[in-house]
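The chain below stands alone and is given in structure tokens; this is the form predicted alone.
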Amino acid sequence: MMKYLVILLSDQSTSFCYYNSSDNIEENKLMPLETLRNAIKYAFMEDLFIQFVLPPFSLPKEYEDIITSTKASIIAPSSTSYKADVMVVDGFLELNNIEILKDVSYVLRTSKKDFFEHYEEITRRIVELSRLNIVLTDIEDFKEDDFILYKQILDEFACCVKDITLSGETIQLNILTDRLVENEMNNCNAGCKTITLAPDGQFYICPAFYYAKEQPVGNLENGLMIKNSHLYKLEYAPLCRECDAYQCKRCVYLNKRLTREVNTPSKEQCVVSHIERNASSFLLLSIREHIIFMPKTEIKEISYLDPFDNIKNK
């Protein structure tokens, strides 16, 4: 059951995860009034939280009238001036120049090279965020070296988490805490419990697959039409269910872009997310070399990064 409906306000409505909103788009399009009125009324009809992902420009009267009278939460780019719960920077150069808020949420959208280059800052800031998300956009081009290099300063991260935690702070970075609190998958869920509506009226199943250009699965006047939805769940993702990178993304898009399967990981994702999991471990135990900490947490110790490899050798 669908529980999130994403809003896509415009063509360029900023992206907040793997694919880029400025890919193959000849126009910036808003969406009819009419329809976002009919989108938060079929999501008061169906029950689903909604979500609004605006555009790095400021909107017409009409649509912040609508935005700010309905109970939602708001995606925007760092570069605007709307008060936003999840606040989007694309890059560390934007990162450098943005005053924080406390009380957002941050997603930090940067390439591997951008992130090897100037991962230090994030240790430098990382006390004035309340939550940060990193994305990395490139990560089906992580090759042996980088799954080294991307452990190390893991294990930097980690060193500096818990240095705050000693201190009596809080700390909330998702490729590093979120795996401490997460005892089941928790995952995008695009498809299967979020689905995406997109300028032009019509359902994706997120806003990566309108911007490749991809069928829709359905509109506003006929309801959802997911050909073979199941394959969005959790249990049939043969590789993923026996997973426990809970902290994964588990993205569709990229499945289905790397491996052409939307229920199948490319090696990329399974072997960052799993040094991401390792990494959790090592700042569990970290921590509590100095005091008792999350007590009933345990991350077992595993002996693969490609969950791939760990049948083959079953």
The other form holds:
Amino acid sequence: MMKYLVILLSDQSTSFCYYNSSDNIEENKLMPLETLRNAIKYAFMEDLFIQFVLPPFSLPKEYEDIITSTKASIIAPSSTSYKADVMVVDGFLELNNIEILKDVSYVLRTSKKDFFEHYEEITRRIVELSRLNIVLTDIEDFKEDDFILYKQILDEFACCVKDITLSGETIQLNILTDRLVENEMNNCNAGCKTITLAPDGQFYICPAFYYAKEQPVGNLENGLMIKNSHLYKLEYAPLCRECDAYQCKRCVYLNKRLTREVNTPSKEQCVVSHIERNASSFLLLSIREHIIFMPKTEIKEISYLDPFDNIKNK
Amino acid sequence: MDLIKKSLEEWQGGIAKSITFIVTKDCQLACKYCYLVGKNAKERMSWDVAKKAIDYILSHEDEFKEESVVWDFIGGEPFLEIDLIDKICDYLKMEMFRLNHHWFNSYRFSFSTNGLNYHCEEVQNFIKKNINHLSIGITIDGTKQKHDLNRVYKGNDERGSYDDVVRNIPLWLEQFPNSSTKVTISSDDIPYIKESVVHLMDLGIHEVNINCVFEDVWKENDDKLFEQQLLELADHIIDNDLYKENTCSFFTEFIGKPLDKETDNQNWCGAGKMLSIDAAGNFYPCTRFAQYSLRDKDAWIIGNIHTGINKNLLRPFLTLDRCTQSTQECIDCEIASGCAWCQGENYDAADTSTVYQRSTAICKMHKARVRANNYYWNKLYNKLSNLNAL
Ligand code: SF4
Ligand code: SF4
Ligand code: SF4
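Can you return the structure of this protein in the form predicted together with the partner chain rather than the form predicted alone?
Below is the entire complex, every chain and molecule, led by the chain shown above.
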């Protein structure tokens, strides 16, 4: 069942995820006010929680008035002065220049190259943050060497987070601590729990599908019409439904791009997520060497990084 | 005889990798039911493409771990390219030997041909050279009337090809005594099923593999007519003791039973475990995913001879199982076993670009087949128990 409605207020609404919103933009199109009002009405009627995604420029006053008077969460680029629930930081340069606010979640979008070069910036600023989501924007380009490096870096992060935890503070770092608190899949859920409304008034599986010029899946007038909608559900994803990398985004957009099927993940996504899963396990065990910590949580030792290998070997 | 049968089963049992060269998209015939929507005389495979494909495959032995290989040649009509095929096969043998490849001595060359130039010198020389590693299937639809209805020459006069094929059958059966033939049934073929199968058996073809097309072609009452034809065929085979020497794949003992969600959840179709290569050097999970076989969808290319296979694009095929692609009706179906599908047709007919939506156009035909199949086996057991109920 749908629970969330993501509203892209503009074609230039910031990307908070794996896709680039700047691709394929021909003009700066704001969502018409009428559409915005109807979208809110739709969300009320369908009992959906709204997430507004803002562009990197100030919105006209009428828009601001509507947004501030609607119960919703706001995702905004950190380059704006907007007080949002989620602030998106585009790369390490920006991370160095922003003033970090408490009670705000940050999304850091970075290429793997920048991440590998500058990850120490994260360890340096991590104590200031209450929550950081790291989004690697080119997972599809990970090669064997990158996997090794990624593991080393996450193990370093784990040592850092362990120290913070032992000092009595808490920190949420998606790629390391999310797996500790989940006991079932908690994925992006685009197309099954979350749907996106683009400035053109049409629904898309997620913003990435809009920018990639995929077919819309309905509109405000007629509602949602997702063909083969079951394929977005976990039960219909043969690899993911058996998997315990619960923190994995299970990105249906990357799936479609890399394997052609929304329910089938690429090797790169699976291996990256399993490196994170295993780093979470390492973190858990290293904290437990010192204190009793999350006694009910268990992350089993496994011999594979890509669940596909299990199916293949069957 | 048993030994040959067993080894054939092993060949077909999935331990062999099937690698198909689409050597040409041309054919002498213009069969009316041909699914190859994009057939043409231009796209012929060059030696350069074939060689690069072979070099890629043989140099990636760790990615092709199957014990044995079937090198399959299809078209259009593959024997139109006999010179190229001969060169490919010579090169394959040489390279498998030179590389000490695990497929050396564990390979077959396989052909589906319309049989028209089976007798010609080049084809015969090729057959003699490779006879111990060959399987050749010739397509005949049945009686002359039935065959000539569909399998006509290109051109305006629509001349039937029956006589030109049938004169090659004795030679074929002499060279390949245990040969089988493959017959595909579409809506218009239903009235001729019984006489066609009987005719093929009379010609000396003891194994008739026959199935309904997967496409959505069935008209109202086709299932009734189909069932009637199969009942008549069952009577004929049993009453005339033809079952002793012949098999017709419509009658198979273990079809028409429910399937377990867990233990019988495997995919039916081999797409993705096979590999097809076309004239442009593109790789496909099966020939049905090449553009010339698709009506409504874009080709599903999984790589090419220059960049190799993109394994991510194979993952959907290799993780596909029966239940994930089936409707609840099919999962709960009491007679599901033997109800087949073709991944390519599923893709072509799907509402979105997916192989995970099973097409069930064949449903009512399978149900009719199961009833006739039950009849066949019950009648046969009765007879073998010296009872003569019917
Ligand atoms: S499908 Fe989900 S995880 Fe993937 S890009 Fe879209 S919002 Fe992000
Ligand atoms: S790691 Fe792979 S199989 Fe597991 S949830 Fe993520 S995408 Fe699915
Ligand atoms: S297509 Fe029809 S006969 Fe075949 S499994 Fe589904 S319900 Fe049963």
